[in-house]
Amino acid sequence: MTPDRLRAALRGVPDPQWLDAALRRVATEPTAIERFFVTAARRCGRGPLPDPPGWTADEAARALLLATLPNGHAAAAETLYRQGDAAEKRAVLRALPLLPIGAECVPLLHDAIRTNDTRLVAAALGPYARHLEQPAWRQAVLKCVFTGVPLAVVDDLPERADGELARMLAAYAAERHAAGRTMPDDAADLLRRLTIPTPEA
């Protein structure tokens, strides 16, 4: 995802010329950006966009109002995120792999992991998410196996699954086994892909 293409994408809001004015605004006053941030959803509407998917328009608006800013991105996505809905909290979330933060804002994705809104748990597993320890990461995947986020939401999965998370995936299939329920279809197929047969001596 780059910031041309989320611009791209909100040719089409109602207050195109709204958000033509409020990047130019934040890009040489930052501290503007609290203002347009809470407005975006009311000014650019919140529907889903057709590209990229997965995208609602306020979600887009503001994750370019924050990639808008001259510096301090990391200080203003703690800030938006702390002070914001659940709506504002995701565009940062969403955000932060736009942003030249590097690690700083992982312990944003530690907090969303800890919440109980499924939609704050698949914000944090974006590409961000490559900043998690991988302990954290594993958890956070197991997490999404128990609320009934769908593991595609989840950036890398194929290439960070591992041993550790099998035998995390192998453990919760038994519990849910032993009380009469089964696993969530995409979970039970990354088990099955990550299960290795022993071969026989």
Given for the second form:
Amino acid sequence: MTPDRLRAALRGVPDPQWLDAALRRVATEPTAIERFFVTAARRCGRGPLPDPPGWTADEAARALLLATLPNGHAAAAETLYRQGDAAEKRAVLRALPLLPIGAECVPLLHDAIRTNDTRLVAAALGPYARHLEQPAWRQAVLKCVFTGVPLAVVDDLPERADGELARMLAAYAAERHAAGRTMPDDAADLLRRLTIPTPEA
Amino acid sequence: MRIFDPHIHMTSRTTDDYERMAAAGVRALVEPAFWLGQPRTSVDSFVDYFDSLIGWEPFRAGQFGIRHHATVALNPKEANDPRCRPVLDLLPRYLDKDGVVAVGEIGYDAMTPAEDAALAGQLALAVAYDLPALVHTPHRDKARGVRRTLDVVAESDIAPERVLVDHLNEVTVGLVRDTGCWLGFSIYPETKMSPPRMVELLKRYGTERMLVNSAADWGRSDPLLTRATGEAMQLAGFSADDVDRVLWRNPVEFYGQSGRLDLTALEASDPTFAGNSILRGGE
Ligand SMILES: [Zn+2]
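Any chance you could show the form predicted in complex with the partner chain after that form predicted alone?
All chains and molecules follow, beginning with the one already shown.
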């Protein structure tokens, strides 16, 4: 995902002039982002964008506002996340991979993964989760299986899933089966793929 | 029967309540900020509470297809506590949020000077943020409290049609009926108002600007008494359209003045919302 792609996708929102003006202002006056960020959904709508798939208009507009800041991205992301409602928090999480930051915002992922709001858990497992330590990442994947979040939201899952995750999934599958319940299909598929014996090199 | 509960404290209710409410026809609600039954000792408690009103509760409600909105304010009781009053400086941040559709609950508890200041100040905030106001009326010395509330509203810059005066009863309804304010009635198992008494009030005063809520909280209360009132109305001869007006269209109209009610997802997912107004109330 790139800011340009989001900007193109947002040309069709109800009030594109508002967004253009907000982006210009934020580029020169970073503190203005707080008010724009809050009101973005009322101006740009909340519906899904045709492209890029999986983004809503409010998320894209908020991510673009953050990406347009001239500097201080990590601090702004932190403030907007802490002060945000659930939709604003989600937009910050989705914006993180677009921002010129290192691992500074990993605490936000930890916060989101601790919640029971599946929208936040899902948003925390996008591309920025590459900065998440492997044990926390495995726990988050397992939490998705527990709470019904489709594993398709987990970025880089096939490459990153490891033997320890397979062990955790197998233990969970055993618990489910003991209770007469099945595993969600996507988790069962993942477990199967992880436990196919690899041919000796 | 589609129901919009315009005043219910879901924070104090279980997830089972959401499930029962959805089954009874509740599709949207407003959760006003109030006190928790035990005094808060710092502003940080309000921050966590308000955050849950715009984060966790809407998510919990959404799992049952219920749209959750909130009102935010310093409540009258805690307006008297110097440890809590600084929350007034934090309110602007919350009054801008998408899910916040009014300033509230404001009003009187013991009618102190501190409550006077908090009420007038927060009515001014409602004007500044272009929001309606939900005004709680006191349980003790209610008639005097309602009169004083109406005086403060009249002295403020808020338009009466943007004010909902809540927890009214047979004695206080007449004080508010001709002011232009909206009238709220909290249907409780024991105190406040019962479904049969509510039906009598609707017969006498009509359905215009009349709102019925459960005000369910941590006390003895019942989130399904909105539904029970709709059923009592039907038994008394009110039409399905009358019931729909009181239990759905009136709260939508009042809180809709915020410009922030978002019921589009509900309307898209429920074909009974698209029909004509007569069909809307039927099931
Ligand atoms: Zn209340």
